[in-house]
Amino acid sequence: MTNYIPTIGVEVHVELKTKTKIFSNSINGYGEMANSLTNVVDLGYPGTLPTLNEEVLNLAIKAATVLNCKIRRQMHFDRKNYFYPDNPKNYQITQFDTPIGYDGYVEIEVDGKTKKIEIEEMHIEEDTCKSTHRGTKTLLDFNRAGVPLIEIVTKPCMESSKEAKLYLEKLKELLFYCDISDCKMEEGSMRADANVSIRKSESDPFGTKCEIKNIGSISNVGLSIEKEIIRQQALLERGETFKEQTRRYDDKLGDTVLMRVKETGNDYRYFPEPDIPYLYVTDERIERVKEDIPMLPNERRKKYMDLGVSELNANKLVQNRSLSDYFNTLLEEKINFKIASNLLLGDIAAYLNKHEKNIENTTLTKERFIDLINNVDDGTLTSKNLKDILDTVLDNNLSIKEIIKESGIKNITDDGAIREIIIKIINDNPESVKDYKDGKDRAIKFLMGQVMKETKGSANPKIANEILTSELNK
């Protein structure tokens, strides 16, 4: 079979995290009773007038900034005219001629190399209401009508499903960290369409494009692209041609399914929205918005690793916004950040998951956490001690010193005392010592186990391991 070159572009609709809708004062919410978050503007009553929500403009500027887009200083809204039950006005207010952001990019890491995924444009628009099909009937929920969206359109610059998934993961991460959207694909607040075509060589024109609509997860974006590439390859190998078409990804079939063939281009008869004045974005507004942008994920990763946190832990922290924000409160302190990250991502994360809590809902203040880190760092607390007292640390306001005292923890921190115990264990286990000398790794684990057993877990494991290794190498 001929090796074809895929060409992929992605369009993403993202619901903005505003209190009210884009052109009305209805609450922007999810999961409420159908048609309870609506008013006459959302329902498309004749004679109603839209009023632009200023926060939508600010969030769009923030998104354009973090996506490295140029920001248009003068813009207007357009009417996109089409007839469908979910669109009672028979038009959608969007931006066609003057998208707020353009010529941007997002950087991804692919197989150790950095690649820029180019963003052609980013525009603001309103969402339609939600259609639910039951038998021969269609039910309409106008809670979603008028929810503010940004649509982010890439250039056809991706060549694999892997690149598309990495782009979406990075996009989701950036928008979530900037509080632009909650990016919950399972709730529809982030929806992706993929445009896929293939060709034999770089010098050939682009092949016939197929659009895969409303894909519900990042993993399914990857699967749908792969299935579409295989489908198009099979057609071309058989010498068949096909028209541009719209497809959807079917979870149950694990494949793309035809929705409609595009016989002609859509004529939406765009024209400037007459009921909304032109917008003029000032440098002062842009600067105010930029000041509200928090430390972004890549900056956090670099900062954490510069402080001694492993790459694995740095990535895990960034994946958990709540823990990452908490960790950021410590960045100016003089502590062992490796221990801090291990504690947060280990026993503390396990406690939070078990009790379905965020760290903000515990009693672990910054000051108490610093005390905890220092007590682990100097050997006052072992990993076993920590497991024994963690619930108390996170559930009440006692100082770490008081908790240690009440728990009766008395660890052996004297190097000389630990060394005496280790020498005795070495003398009592000559076979294990021989195994260690012969390069058998399990031997030192056994001997460390004997040390912890002899000290009833009260020896600092790090100190004990260093002394044991030193004695064995003599």
Given for the second form:
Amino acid sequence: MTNYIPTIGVEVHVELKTKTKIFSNSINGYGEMANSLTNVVDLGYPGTLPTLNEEVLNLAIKAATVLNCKIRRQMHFDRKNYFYPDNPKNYQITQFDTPIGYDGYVEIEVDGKTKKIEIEEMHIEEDTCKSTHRGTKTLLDFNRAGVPLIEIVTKPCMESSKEAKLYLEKLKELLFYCDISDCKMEEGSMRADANVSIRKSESDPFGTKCEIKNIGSISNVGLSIEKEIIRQQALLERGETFKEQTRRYDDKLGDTVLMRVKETGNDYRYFPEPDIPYLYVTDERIERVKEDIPMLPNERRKKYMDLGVSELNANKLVQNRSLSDYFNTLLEEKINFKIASNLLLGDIAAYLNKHEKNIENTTLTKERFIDLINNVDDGTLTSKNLKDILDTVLDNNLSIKEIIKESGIKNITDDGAIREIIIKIINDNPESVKDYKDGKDRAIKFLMGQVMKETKGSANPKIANEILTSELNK
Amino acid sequence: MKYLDKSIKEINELLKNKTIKPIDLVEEAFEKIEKNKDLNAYITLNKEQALKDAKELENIEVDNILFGLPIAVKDNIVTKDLLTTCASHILDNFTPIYDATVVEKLKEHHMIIIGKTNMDEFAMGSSSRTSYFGAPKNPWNKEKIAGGSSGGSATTIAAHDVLFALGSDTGGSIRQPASYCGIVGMKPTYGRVSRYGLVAFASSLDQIGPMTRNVYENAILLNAIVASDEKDLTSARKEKEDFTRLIGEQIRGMKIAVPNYFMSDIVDINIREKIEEIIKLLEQKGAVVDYIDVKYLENAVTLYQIIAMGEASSNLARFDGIRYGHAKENPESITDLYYGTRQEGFGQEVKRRIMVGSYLLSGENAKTYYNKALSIRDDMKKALEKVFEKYDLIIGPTTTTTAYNLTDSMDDPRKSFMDDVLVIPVNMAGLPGLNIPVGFSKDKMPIGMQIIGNAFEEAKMYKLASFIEKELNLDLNPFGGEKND
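Could I have the structure of this protein in the form predicted together with the partner chain, to go alongside the form predicted alone above?
Zooming out: every chain and molecule, the one shown earlier first.
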């Protein structure tokens, strides 16, 4: 079988996280009672006119910035005319001639190499309403009608399902990090279409493309592209041709299914939207929006690793935006970042999960956390101690010192008390002492174990070790 | 008791000193409307609610000059809980759940909506004969058209049923019927009056404006309806101003331009002669009047057809039978619902314009026609703006003929557009335009003069209009009776 080169382009619709809709003051919400978040504008009532939510423009500028797009300074909206029940005005307000962003890219790491996924354009538009088919009836929920979207279109520049998946993961991470969208594919706030074609050689023209619409998850994007490549290969190998078409991915079937063959000349009768004047984006506006962009994931990962955090932990932190933001407040401190990341991703994350809390909603101020890290770093707190006191640390305002004191850990860090226990253990284990004196290293480990057993694991191991050694050497 | 024949200032005094109550005005208006029923000026009367509103006003202080006055509203301006049909079968069961911004303004001024006036279906036409409810008649001669598309509003004002009406003007739809019916009609600068709640025909051209018996009352009503409206992004952000402020001033030194095209042989000779008389009068009174050439005026109708129909084809797409209005019964499929609803619901002229508009925006046509038209429109706008660098105002006839017979053929759409050849350039350039009656033809039909101002210079137009009105002192009541001032 000939080896074919796949060519893949991806179009992503992302719902913007705004308070209100793009062209009306209805709430932009998900999961509310059907048709409870609508007004006369969303319903396309006669006489209504669109207003423009400035928040949308700002988020779109933000997205264009993080996707390395050029930002258009003078633009307008266009009407895309087509009849469909989910399209209340029977035209959709979109940007056809003057997309707000163009010529951008997203960098992905494929097999250790950096690849730029080129973004053709990115534009603003309104979402349609949601239709549910019940037998012969179709129910319409206009809550989604007028929710702001950006559509991000790549060039046909990807060559594998892996690249497409990495691109989507990267895109999702960027948009989520910048509070542009919550990017929940399962709720439809991020929707992906993939265009797939194959050809024999780089020098050949692109093959006939098939568009797989509305794929529900990133893993399904990968699967559907793979299946589509196999399907197209089989057809070409049999010497068959096919027309440009729209397909969907059937999860149960595990394959793509034909929706419709594309007719030539889809005529949307685009023209400039006369109800919305031209928009002008100033440098000042772009600057203001840029100030609002947080440190991006790549930069975070690099910073964390430079500070001694393991690659695994760095990645884990970046995946948890709120922990990562919290971690960022510590970056200028002189602390052990390895311990800090272990604590956050270990016991603290477990506590937060269990209590369904955000770290901002605990009592762990930056100062107290630093205190905690230092107490672990110098051995004052063992990992067992930590487990014992963590709940108190996270839901109480007491200082770490006070918590340690109250929990009884204080006694065991006291030199005298440990020495007393150690002397008793030395006296009770003359054989081990002899072994030690004979140079057997295992003996000191055994004796330390006895110390920890006696102190129920709460002795400062560093101090205990020092005292044990000095007593044995007497 | 004929209070509605008095001047607005007199009526206001009578209300203030409690000689009369708003309900007297409302009852009188309905009596007159009933008497003039054959004029077919209204699609819907708001009798019950209007009487209730009038009663309620008895508990409120007279707080402005429009207080308690009945007003007729064109039926393409949405009114909450009051049928708004756009003179179309497709909306003949449509009761809006919100008020247009202008209607809110009327209510803030405690005006009383008396009813919704007849018009061309979706404002598409020049004689109001495309109305699903039959054409209104011209009070000066019931065999004649009232003009359009705001024919019902022009009729009810001319018949002296009420003092005030609102119309809308996309390509002359206020000024042309005002001219045919012998009343004052103003199309304000694009953006002056909010379009929120005006059922869109051609969004970049539509504008609501006042229609009244005289100039002063027109300016007063414009004062009331002008607003910067955040619900309309094309609404102009302007300071409040008093449009009556220049009324009564002398016109000495005013510089007035008359485009040669407006006085060419496209215009009936009798109308031209009447306008020439006015020009002489103005010159006598110290105004400077020059005949000038203005480029692109002759292209206006073509541009209008492309732009207005293109926009209309999109604006009227929402009438699909799904959410409101007429719907085909028991459709077999969604396509059947679309086709059936629109086939049954729209009249011939509306269908024709949707089809032409859709064609004009199809594929490459959008570039060839629509975008090209927009760019020539810009040039035309600049040409007119250039005139205002030297002149205060432009004048000319409003129409090429006086009102023609209701029975005249409707088969020549080109001809009906040519009726509007003098009024359309104003919409294309977004400028304000005003009609005032200046006399009568040999067959006793009103002749109108058009005054065109630079953007946002309505006050200057009212100044000239009121000067001419006073000089001419015409009797403008087709049924005789007392003359108003």
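We call the rigid core whatever largest set of C-alpha positions still superposes within 1.5 Å between the two forms. Not measured: the values here are computed from a predicted model. Residue numbers count along the first chain shown, from 1.
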With both forms fit on the core, is the shift of the CA atom of residue 10 between these two forms 2 Å or larger? no
When the rigid core is used for the superposition, does residue 432 move between these two forms (threshold: C-alpha shift of 2 Å or more)? yes
Shift of residue 447 between these two forms at or above 2 Å (CA, core fit): yes
Please state the CA displacement of residue 469 between these two forms in angstrom, with both forms fitted on the core. 14.3
